[in-house]
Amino acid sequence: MSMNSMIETRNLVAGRWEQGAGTVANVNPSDLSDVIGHHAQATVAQLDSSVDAARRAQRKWWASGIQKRHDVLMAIGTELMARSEEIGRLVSREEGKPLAEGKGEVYRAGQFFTYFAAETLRQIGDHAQSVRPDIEIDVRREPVGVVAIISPWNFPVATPAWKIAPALAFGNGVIWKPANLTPASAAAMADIIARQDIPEGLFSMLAGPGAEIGQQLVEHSGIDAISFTGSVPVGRGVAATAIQNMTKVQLEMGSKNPIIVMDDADLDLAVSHCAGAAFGGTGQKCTAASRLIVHEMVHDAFVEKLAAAARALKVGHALEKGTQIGPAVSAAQLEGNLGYVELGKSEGAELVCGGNRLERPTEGYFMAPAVFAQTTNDMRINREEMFAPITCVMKAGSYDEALTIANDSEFGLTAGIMTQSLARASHFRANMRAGTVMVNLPTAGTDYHVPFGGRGASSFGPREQGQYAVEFYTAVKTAYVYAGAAE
């Protein structure tokens, strides 16, 4: 694909590849002459047909087996990995990480499809002795049934790979909705997708505003689960909208993840798991570090530290070599990303370094990442999520006061201590109320094949990923059957 061939994306809508109610303009952050190309909108009448669809084809799509479904997801994500340069190329140019980035994440989403055709194979029920005589009891798990799966901008074939995938591999049909900001690589997933061996309807994407096609999506009485990934009050409004309907939700929002670093830290490795986690993927990722909770031992030296890893990060376009930090995705996002900047410097915080726009030789929405210092818990750039390449630092007297200062939020999706000391990574472990817990490590970097999810307002609902995906997608029956008397 050329860097400026035109991407004219359309719905695949039951089955079909259709045009829409008009298109939206997909362009390049990272140099806004290039407009990538045009994706259309769905309709009202073409989310009803797909929801009818999906409820045909996902009957015979449960009569066809597990390995037809396990072959099929085997050869999605065969081709997602085969492919992961080429359409992680186009995942760069339209949401903006660096190249690397968006190779990885496509590859990353090829392995979700891969394990969950695994998983498809791994169907060991559940016996019980009944308290009755001659009666026998099994437990087992059918598909939910129709499901809709409403992604973000920032991980725009990750997000909804890790969905789409377990939702298939359990017996579902799905209904998606991808970001309006990342069309084309939402497309070029949807492509491989519909290009398999399913049955006519069983997958529909269907592009739109979330105050439209999204609202009319999660307010169908067809549909009967939601799996969202986005921000708190659009999550709290599906969960509303969707116990009118008794509809089973799963709501991945919001995050302020913090990092505590103790004195007895290996600075250095202190400053580049910070480093990476606050800044990587320009700060648009639910798991990056926003709070750095330091002890006062170490504090002055860290802040040094992290102020000059943060100058030396390349900031540039995301497809350039060498380029460590992209643009913000658009310019709403970099202009929210500068407001931040400015509500730091009028709360009191000091702007250590960043926080600046940028000119580089394309025009596109850069900044320079940002490091508060001075800082206090109860300041909104340490209470609200800013999704933005800004970090915020700060003091702590001892391990109880940085612990005590990390729990105190209304989120908690992952958490991470910096330390040497065995007993402290161990109380840190059993007592930040997170959903993940890192030791040593930055708090964004997770496995495809464990758990993901958090607590308080980071989440709500089973969690995503790995083999407890199953709670989500799938209906639980026990069946009782009389075996009659042995004579």
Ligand code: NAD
Second form
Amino acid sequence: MSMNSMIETRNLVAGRWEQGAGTVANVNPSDLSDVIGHHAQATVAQLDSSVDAARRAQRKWWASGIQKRHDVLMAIGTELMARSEEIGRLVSREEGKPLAEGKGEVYRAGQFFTYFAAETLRQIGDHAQSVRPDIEIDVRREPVGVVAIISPWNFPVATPAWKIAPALAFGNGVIWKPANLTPASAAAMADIIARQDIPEGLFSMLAGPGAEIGQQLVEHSGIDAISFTGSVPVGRGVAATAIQNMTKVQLEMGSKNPIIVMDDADLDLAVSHCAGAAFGGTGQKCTAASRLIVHEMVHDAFVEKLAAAARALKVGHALEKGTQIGPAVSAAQLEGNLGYVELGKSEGAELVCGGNRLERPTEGYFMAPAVFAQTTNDMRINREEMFAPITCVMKAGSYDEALTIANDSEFGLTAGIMTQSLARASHFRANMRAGTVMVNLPTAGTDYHVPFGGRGASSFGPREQGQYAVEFYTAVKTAYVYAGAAE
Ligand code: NAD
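Now that we've seen the form predicted alone, could you pull up the form predicted in complex with the named molecule?
Once more the chain from above appears, this time first in line as the rest of the complex follows.
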């Protein structure tokens, strides 16, 4: 049994913490005997009152001005950073990532708020001369209104933070629907926001099943914009609904990120980056490296070293010292992972290591990181996002062939190349169809002050993060003013 305390969380409805229509149990994937708590499931009536309150509060928030918004965002960010150990532990306990990653995620969430606190003060606009006499033109940005934010479980604090922070910074109201698997860390962040001096109901958090409260939120006529991160099928449905209502929409979805390893690469660095990007976070990252395209000259040595690196990774309880890879987040996720291992074998890929469920002192969803070799890009394991600690190696005879394979995917989030050739690195930067390209770096691991997003089925709509975030969270207004003819 766990020595941790039970956390009974409610929903933040129009400024008040309320019970909902029943609760769901929140279970630690590293230790199924550790029931973290129970979480209230929001109702449609609570959604309606949250949206009404947010519409009223948003106007007051916008009117309160940039210094106020700056101070509130700075306070939220500072508290998240100061409490990163405590809330990070909660993230690790309910999501299953190692403690250092949980803590790092919460600290990063704080940085998103302090970054966007500063952005509130950068309000330099555009002024234009009219083609007609005595008319002045300016182009300004206004809040888009009330934004629905829908986030997944794999970065339960950082992902909503990089959406909530710009939404509030640019003067919007927010209704946040967190993932149902990670309610305790969501409630912790919502509590920090709710305690600020903000208009009542400006920010609400409503948890529940995506197909119910999530869908009702997306369909709600009081929502002006939807920022969604999650899977492609759900994203496609969100977009279809948004178009029906003419609601502004932004989607961040799946991926199948490649890393090309060339014959001139520093092989040990390549192995370390590929293993880190493939297996970190149990492979449950949208930036995970799942297709490793390796030049034939170094292929066999690479596979051998990668398998050795995978075998050496310590898989265990997320809160245990020394753990490098935690469990899969849920029974369904583990079952899906093991299903992909079977699928790979049935497609003719060679399972070099891992792929089996692991026993640990506590009962949890642990599996050994898996490396498939002898794979081809038409196999389903190379086409579908697995979101698992499984990576697939493909052999390429040349850089051109490797690039063609890398680009042959419906996704385009991140992509990397390991090479010492500046010419190849430059060609890759220019010709890789992806939102983010990495040279001699892993596909996972991005900064917080520059844009993030992908191409193809990975993303839809304006970019997130950095100064590019303004595009989604604001509406542009062009004002023409005739001040009378000059004397
Ligand atoms: P998911 O699509 O199942 O759920 C995402 C969120 O949408 C959850 O909050 C869920 O409750 C909600 N949802 C589900 N059905 C809904 C509906 N009909 N209407 C409205 N909301 C609904 O994804 P997940 O399993 O939570 O997360 C894993 C996925 O997220 C992976 O595909 C991964 O690639 C993606 N992801 C993408 C990025 C990125 O930035 N590109 C980052 C992290 C995760």
